[in-house]
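Take a look at this single chain, the form predicted on its own, given in structure tokens.
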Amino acid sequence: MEFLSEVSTVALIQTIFWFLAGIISFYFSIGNARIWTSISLGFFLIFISQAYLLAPWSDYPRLAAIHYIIGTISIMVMTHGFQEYYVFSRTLEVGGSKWLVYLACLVVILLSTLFVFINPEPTYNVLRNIRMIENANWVFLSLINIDMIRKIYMQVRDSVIANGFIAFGIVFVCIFLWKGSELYLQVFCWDNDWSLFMQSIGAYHNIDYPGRVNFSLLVNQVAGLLSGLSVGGTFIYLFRLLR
């Protein structure tokens, strides 16, 4: 498959975009109202979940598992943030503090890390299962967030930040395509992780539909790049509005 040789380069570019988007979103959460904290922190955690691709120790199975779990946590935190904002847009009330959000995320990540280390080292197949769970969560919750953003937009459409929520909607469409295309490949055992698993047991795996695989890989790479760019652009726009 011609796209497989480009995966490492695309992953590098994608991670750089998510690094920029993650730093911008985290800085945005520090400099703005508590209501944005969970949303911004969730986007920052996506960068953390992608960053292992650049690490020299990325082949360690437990480290890979931790990053996949952080990816799952990130979409959950983000979804909680948009639900919180929807309640705020209707009631103008929000509870808790920024540090409570940061601390809660840190505790969940530490407990997840402990869970990984007290269990047997993940095999290729186990890592693939964890990644499929992550992608399934992303696909489902991205659809939930698109609907939630639509509802928030209806509440704030006359405010100066209304266009920011349109941008967030575009972000989640890109994320849905990014994670959804990868999940599609995993469901049909066309993903690279499955190929590695088959190689580890000395089996041969034939791809019957190379056209569909190459198209899905292209969608995955392009949507991943666009999601990072759109997140960074959205937070820059909102930062300039709300600073």
Second form
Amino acid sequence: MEFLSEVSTVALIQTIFWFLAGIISFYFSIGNARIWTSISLGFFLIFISQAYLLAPWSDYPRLAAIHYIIGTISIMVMTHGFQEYYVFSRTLEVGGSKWLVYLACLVVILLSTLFVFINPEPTYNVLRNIRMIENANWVFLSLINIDMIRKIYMQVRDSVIANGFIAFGIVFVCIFLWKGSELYLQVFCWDNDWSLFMQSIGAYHNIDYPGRVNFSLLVNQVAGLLSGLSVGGTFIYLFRLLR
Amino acid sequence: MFLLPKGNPLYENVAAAKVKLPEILDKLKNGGFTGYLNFLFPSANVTLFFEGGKLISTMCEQGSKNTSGFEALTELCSQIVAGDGSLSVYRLSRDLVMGLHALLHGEVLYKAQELKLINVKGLLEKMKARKLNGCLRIYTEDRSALIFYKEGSPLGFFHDGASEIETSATESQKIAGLPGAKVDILSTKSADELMHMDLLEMVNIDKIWETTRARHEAQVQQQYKEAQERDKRHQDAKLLELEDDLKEVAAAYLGKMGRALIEKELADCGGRIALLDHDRITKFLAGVERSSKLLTSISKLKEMTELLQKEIGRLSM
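Given the form predicted on its own above, produce the structure of the same protein in the form predicted in complex with the partner chain.
Then the entire complex follows, led off by the chain already shown.
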């Protein structure tokens, strides 16, 4: 189909945006308070999850599976960070250490990698399942994060950081649209992976609602770009704000 | 206040607070002391007369109120334990002690008789004939002189401004010659008779002393407790004021969470009393700084911390 060739170009641009956003957020995580570490590390991991597109062995299924799993870990780490910030905004309690956050993420990623390697090589269908799980996590946790950010904003609205949380809210709306549109396509088997899978088994696959599919793809691409841009912008804004 | 002849000073201006009354009285008793002890306090003057180691009389002057005996001793104990007084000890002859006793406690034979209206010569002869023991006081409004008598014969003369007994009657005669001069005649028992009296035998000085000290200590404790409570209330008010100031500073930089943050960090450090302890102040500021990093910029945080430190520093000034 015609749109499939466009997806990879947009995805490449998205990955570059995520790369920039990842660098900024990782740098931000180093010099800031502990709770920011979880949030910014989560955003940095999005870049890792997207970077498989740039890898020369991106067709290697185990590597693709690891990238999808890292994507899932990234939203979970982020959500954990926002949860901690919310707890902080209610109780003013700050605990833990930065190194523990880095170490815990590394251990989870290594265990996930181990899990991928001790199991049979994922087929296209398995990879698609993993990706669906990743997207489902992103969609629901984005909604939870939007609500949590709203609650945090209510607590900190008269402090300097308040506008930063509005920016995070925008980020998660973009992410929700980005991942949600992809999940929508996957749930109805209108996604590219499903087409590839059907082609690989020589089955006929017809999309009955090209309008919806094209709109969803457009939303996916635009929201994906905006997500990367908004994350980069938010961290630059926060960086200047907290300087 | 009566001015008394100093005789032979044994001690002068010893801090009364250092005196343990029962001990010194015991020492004087055992030493057969004759003379008097003069305790001078800001609000009282106490004189104890000894004859041959016996405490024959006491006199306490407090403003216009004079007391003697047990009352004077009780007051003396109270004044000593309260501090701020001095003690002088003077040795005198037995006869002079008798004369002084007459002056303070003697029977008044004549009171405020104008000298120009009486026959002085006849009076002196009468005193001699009656072998009077005592004291004759001649005085005007601003001057006075004492003549001590033993069995009707003068022992010595003492007047204002002198510290010793004199043998010359010149000064006394001068005062007697002044217009409006009056005379009092006071008699007392003989020195031998006075020896039969001993207040130390009649009064349990140890018990008075211990009771007074215990009462004084209780009073001091009570005052100390009250002062401590007053200080604590004052300190609490200052600390509360400081906490409010710190909250205002934090609110200006961190919004409403700033107030809650100050409250929480102070509670974690043991309450606002922590603002008096250097180590706990450091811990408190570190806690505020750690949480504030999540709410404001580094530059504003630095500014806020400096202001908080300044506010806390004002407390120690």
